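The chain below stands alone and is given in C-alpha cells; this is the form predicted alone.
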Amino acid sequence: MLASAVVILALVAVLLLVPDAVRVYATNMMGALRAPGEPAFVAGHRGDRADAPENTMPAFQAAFASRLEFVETDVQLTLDGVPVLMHDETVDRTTDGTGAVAELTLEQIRALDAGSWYAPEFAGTRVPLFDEFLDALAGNRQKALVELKGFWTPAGVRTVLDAIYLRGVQNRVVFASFNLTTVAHLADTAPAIPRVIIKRDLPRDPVGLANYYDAIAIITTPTSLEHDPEAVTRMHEAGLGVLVYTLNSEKRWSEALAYGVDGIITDKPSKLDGWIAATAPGT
C-alpha cells in the first residue's frame, strides 16, 4: 500500500507540479539532433552480445560498466503480469525452455537456463525480472530504451510504469514499441515518459506518424533510409530524432553516419563506441 502511495504522488507531482512535464522533446534525451557526418550515440542492443547473452544480467552488467550512452532491452509480461526480459515470443531459441513468455508463470521462466546456449561459463543465467535490469539502471549512468513487445493494455503499462517511478529513473527511460495500439496506450498512460515508434519500413510521411502518436522519434532500418534520403532532414527540421537498428560492421556504421542519423542501435556497442571515437572529426 505504501509503495503504491508513492508512485501515485510522484505522478500527480510530474502532471501538476511541472506543467510541461508531458512535452517530451528529442533533444531532451538525445542530445542535439546530428547533421550528416556527426558521431551518434550507442544504445546496447539487449545489452551487450557481444561479451554474454542477450537480455541477461551479464549483458546489461557489461553494457553499464562502459561508456554507453543507452542501454536497450525487450520486456514481456509472464501469464501471471510480472514484467521479464525476452525479445523472442518465446522462451525457446535463448534458453532450456519451450512455450511462449505469455503461457508461462513467473516460476517457470526463472527455472530456465538461459546462459548455457551462449557459452558454458554462462550456465544457470536466468531470465531477468523488469525490476532487476531497473535496480541496475538506477546504480548507474546510462538511459534505457524499453521496447514493449507486442500489444500492452494500460494496465500492463502501469506495471511497468510503477516500477520505473518507484526506483526514480523516469528522467532515463524511453519507451518503444512497434505497435502502434501500444504506443496509443503509451502516449495516454505515460506522457511524461518520451516514446519511440519502431518502423522497419519508414511510411511516406515520417513526420506525420511521429506527430499523430506525440513520438520523439522514429527507430528503422538502413534500407529504409536508402529508399528515403531525405527522410532524416525532414524528421530533425521537424525537431524529431531518427535512430536505426541493428548495424553491426563499420561500413554499416559509416553510412548510417553520412545520414546524420541520431543513435545507432548495435550488438557491438563497445566496439562502434570505440569506432566513433576514433573517427570523429577532430579527433
Given for the second form:
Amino acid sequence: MLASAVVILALVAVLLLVPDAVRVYATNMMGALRAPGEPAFVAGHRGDRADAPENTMPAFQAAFASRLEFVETDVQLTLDGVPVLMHDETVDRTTDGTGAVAELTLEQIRALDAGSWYAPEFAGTRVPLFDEFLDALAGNRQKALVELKGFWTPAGVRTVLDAIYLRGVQNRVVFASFNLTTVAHLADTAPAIPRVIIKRDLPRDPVGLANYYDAIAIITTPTSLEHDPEAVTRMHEAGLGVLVYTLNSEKRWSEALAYGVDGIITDKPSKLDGWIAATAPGT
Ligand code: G3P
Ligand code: CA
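Switching from the form predicted alone: structure of the form predicted in complex with SN-glycerol-3-phosphate (G3P)?
Entire complex below, previous chain first.
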C-alpha cells in the first residue's frame, strides 16, 4: 500500500517537473524584457542582406562576423525533402532559375546561381543547405531565428530538429512561423526549442494567442503596435516578448524602442547595431 503510494507520488512529481524541464522563457533567449527606450536586440533579416545576397552563406557570414545577437533565416523543403534556405516560394527572384522550391530537387536547386542577381562578385553563390547554416552557427556565438515557411508536417519539423541537435546548437535556436498549424506541430515535436508566432496584424488578445501555442514571443509590425499601443505592456506582464519586422530607418527604430520592443528585425543590421550603440545606453 505504502509502496504504491510512493510510486504514485513519484509519478505525479515527474509529470509536474517534466514540462518545466523543457520550458524556455522569453528572457532565456532575449534577456530581460525591455522597458520603453531600452536597447532592443538586433536580428539580421535573411543574414546581412545589406552586405550580400539574402539567405546565402556570404550574408550569414557577414552577420556572424558582426555584433548581432540573432540571425534570421527562412527554411523550406525541396521536392526530395532537404531543408534549404530561401524566402520566396519560388526560386525566380533570387536565382537564375524558375519554379517552386517544393517542386525542385536538391540537385536542381544547388545548380542555380543565387548571387548574380545581387552583384557580379557573388556570381556562383549557391542556395544554402540548412545544414551549412547550422555549421556556421555552431562555430559562432549568435542565436538563430529560424522561420519555417508555410505549412510543415511533424515529419518535416523532425528533419530540421535532427540537424539542429546533431550540431548541439539547440539552445541557440528559436523557431518562427506565420502558420499556426506549423507552430502547433513545432510545440508538439520540438517542445524544448522555443517558438515565436509571426503576426502582421496583432490579434485582440496577443497574450492569449502566444500562451495557447506556448510561444515565447510574437513578431509583429509597427503599424500593428500603433493600433494597440498597450500590447507590448500586456505581453511583458505575461512574461512574453515582442519583436518587430522589418524596420530599416532610424525613424522606425526609434519608434520601436519607444514602445519597449525586445528585438528589431532589420535588413540593415550593422547600421541598426551602430545606431543603438550611439543612441540607446546600455549596449
Ligand atoms: O521574422 C519576420 C520576418 O522575417 C517575416 O517576414 O516575409 O521577411 O519572412 P518575411
Ligand atoms: Ca522570414
